[in-house]
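Only one chain is given next, in structure tokens, and it is the form predicted on its own.
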Amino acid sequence: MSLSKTIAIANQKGGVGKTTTAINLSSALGILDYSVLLIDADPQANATSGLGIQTKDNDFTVVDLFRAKENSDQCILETHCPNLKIIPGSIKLAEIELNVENSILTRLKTALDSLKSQFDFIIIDCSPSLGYLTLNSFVAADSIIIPVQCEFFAFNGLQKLLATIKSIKTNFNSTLDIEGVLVTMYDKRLSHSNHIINELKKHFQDLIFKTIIKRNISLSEASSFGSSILDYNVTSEGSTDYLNLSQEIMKKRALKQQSPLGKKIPQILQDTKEEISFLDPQKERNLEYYKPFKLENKNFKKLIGCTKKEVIVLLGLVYNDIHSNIWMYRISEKTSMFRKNFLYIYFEKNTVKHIQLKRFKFR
């Protein structure tokens, strides 16, 4: 049985760490000779530019993994770092998320058990939300690491990732496992700190990785270097930081169980009070309910009681603005006093209440 281990890393809320922790544990990981592949899940590619690959110099990307082509291999690339490679990211995963046929959610965990084997360590970059992607990711992890950065709105989104994170659990990988939640960010000037990591402690207790990320300038300055905080200075603080969570991981792995947790994971799940169905569509929106559709289908009914955010991830945007309550969407490039050509849809509270087909005749 291979004891090679797939870590997701995953926040729906930007900018709390996330492809800072992707790319540096790696890193740490290949310092201390293990084989690690970074697997770029996230359509802006920060992993793969901060690492200074460029992204459209690949002809193979992680989006090959989501279209089911045979060679994974193929996709794999080289990095400057010792015992790391990476399936680099690309734009166009944003296209996988809008597309109704990518709705198979073992499509990554296909792809990567044919990788396995020839790494330690599988590290999934994951999308800044809980679309198709992420969900893809959760699927085919054995663990996640949760970056929450040390200010007040830590605990955004963690009730929905929480939800999240059980569902898959429950229907589709029952072995996912919560690896620990890292606190990044962290600053001793600022009163607050302090306060967040003990806040944090009473809902995760002994699931709080002991190694805290503390800010450090040099951590920023690495990745618009195209590098690792390892090879860019190595006797940074934050370079001590990561090779201490690479080290706190290893020995959890060594042990083959997680660090005794003062509340079970079972519990902390058990405690989450958002539930998200994958089953009862008539009661809540499941996978194959919420997954990307085209304008073209006419499936609009399932629209209602989505949030705005749910909206973008199966619609996208256009030209909508974000702080309207009316959205409107083309869905017949032909246009006739007949036919019905554009999608209105009205919010109420963010989610949407109502949606018209309407005529729209352009001037």
Ligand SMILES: Nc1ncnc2c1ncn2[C@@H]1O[C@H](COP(=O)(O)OP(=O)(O)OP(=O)(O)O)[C@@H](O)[C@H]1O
Second form
Amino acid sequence: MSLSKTIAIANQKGGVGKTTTAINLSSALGILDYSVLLIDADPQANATSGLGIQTKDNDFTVVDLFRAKENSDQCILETHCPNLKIIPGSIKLAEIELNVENSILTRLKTALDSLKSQFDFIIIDCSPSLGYLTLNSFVAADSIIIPVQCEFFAFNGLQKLLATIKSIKTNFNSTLDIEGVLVTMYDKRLSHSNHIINELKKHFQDLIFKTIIKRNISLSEASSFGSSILDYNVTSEGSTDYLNLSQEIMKKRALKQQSPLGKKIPQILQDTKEEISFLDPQKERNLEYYKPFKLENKNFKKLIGCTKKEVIVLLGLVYNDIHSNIWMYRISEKTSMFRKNFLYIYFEKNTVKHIQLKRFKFR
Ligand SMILES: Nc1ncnc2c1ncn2[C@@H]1O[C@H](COP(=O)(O)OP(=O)(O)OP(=O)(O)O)[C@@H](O)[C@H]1O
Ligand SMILES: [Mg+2]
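Switch from the form predicted on its own to the form predicted in complex with the ligand and give that structure.
So here's everything in the complex, that chain up top.
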């Protein structure tokens, strides 16, 4: 059995610290002398830009792994972090997510199988969705880290996520395990923080990592400078937290400890009535969910107050998760290759509370 371990970092809820964890856990493992490959499986490609990597149009990316055209080796790029290589992400991944012909969930696994022997760890940064790309990551992974932000809505979408993991385990990847639930952006000054941690512990027990990632401004500064936290500010709390996390994962690997996924998931899922229909992606995608949308910039404000159903009728579900409270749409198809505008929609109690336009630069 190969000693290499593939870990997907996933939560369909947006902005919970997936990418921050992917970058800094990977670089911490690299510093500890393990060879690591980071896979940026998110169309936003934040893990790529967060490590200061700029891909050119004709560079190989994760897209080529999914198209199975290229030798997977050709897609690997060096990073400035020791022992860390990356297969960069690309906005073109969004096309793969939406391509109705895609139904093969083993594409990424097949591509990574040929690379495993070169690395101690392969870390996959997933997008905030439970679509085709993330399902492929679950099929390819040995285990999953679920970051949850320490805030009131921490539990949102977790049942659906666990039900999806369970289904992939049953149908495609019987050894899939949960590496752990990682509490992120903990702030001890906020009185509700400890309450939320206690609730999470009650629910997930020893699935919660002992390491808790505190809110630390250096972490967000580091990625805006295209650095890992270990390069940017090695004495920061963020740096210590991610080094501790990597050690906790190493210890677990050494002890070959398995989380009690098999036992606990059915219990956790007892209350869940989720229907997981991804096994027939064709059927899912025939719904008007995937209808392309046309919405003028000036109309965005009209979304405020709409229900999720109404937003789907207007914009399609695209690759958002219906259970998440933050949805994202790429807008203005015809703008330059270098700038992409995204519309973020924030729901509260099933209606749009707030919208935000974000601009990402791609180079
Ligand atoms: N521990 C932390 N302390 C302070 N800021 C953080 C921390 N973790 C993440 N952030 C910041 O929060 C924002 C969201 O984090 P990140 O991009 O890692 O989340 P994500 O789950 O990958 O988001 P998405 O769902 O869009 O992919 C970023 O601006 C990041 O810099
Ligand atoms: Mg991310």
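Computed from a predicted model, the values in this text were never measured in an experiment. Superpose the two forms; the largest set of C-alphas matching within 1.5 Å is the rigid core. Residue numbers count along the first chain shown, from 1.
Enquirer: With both forms fit on the core, has residue 32 moved 2 Å or more by CA between the two forms?
Expert: Residue 32: C-alpha displaced by less than 2 Å between the two forms.
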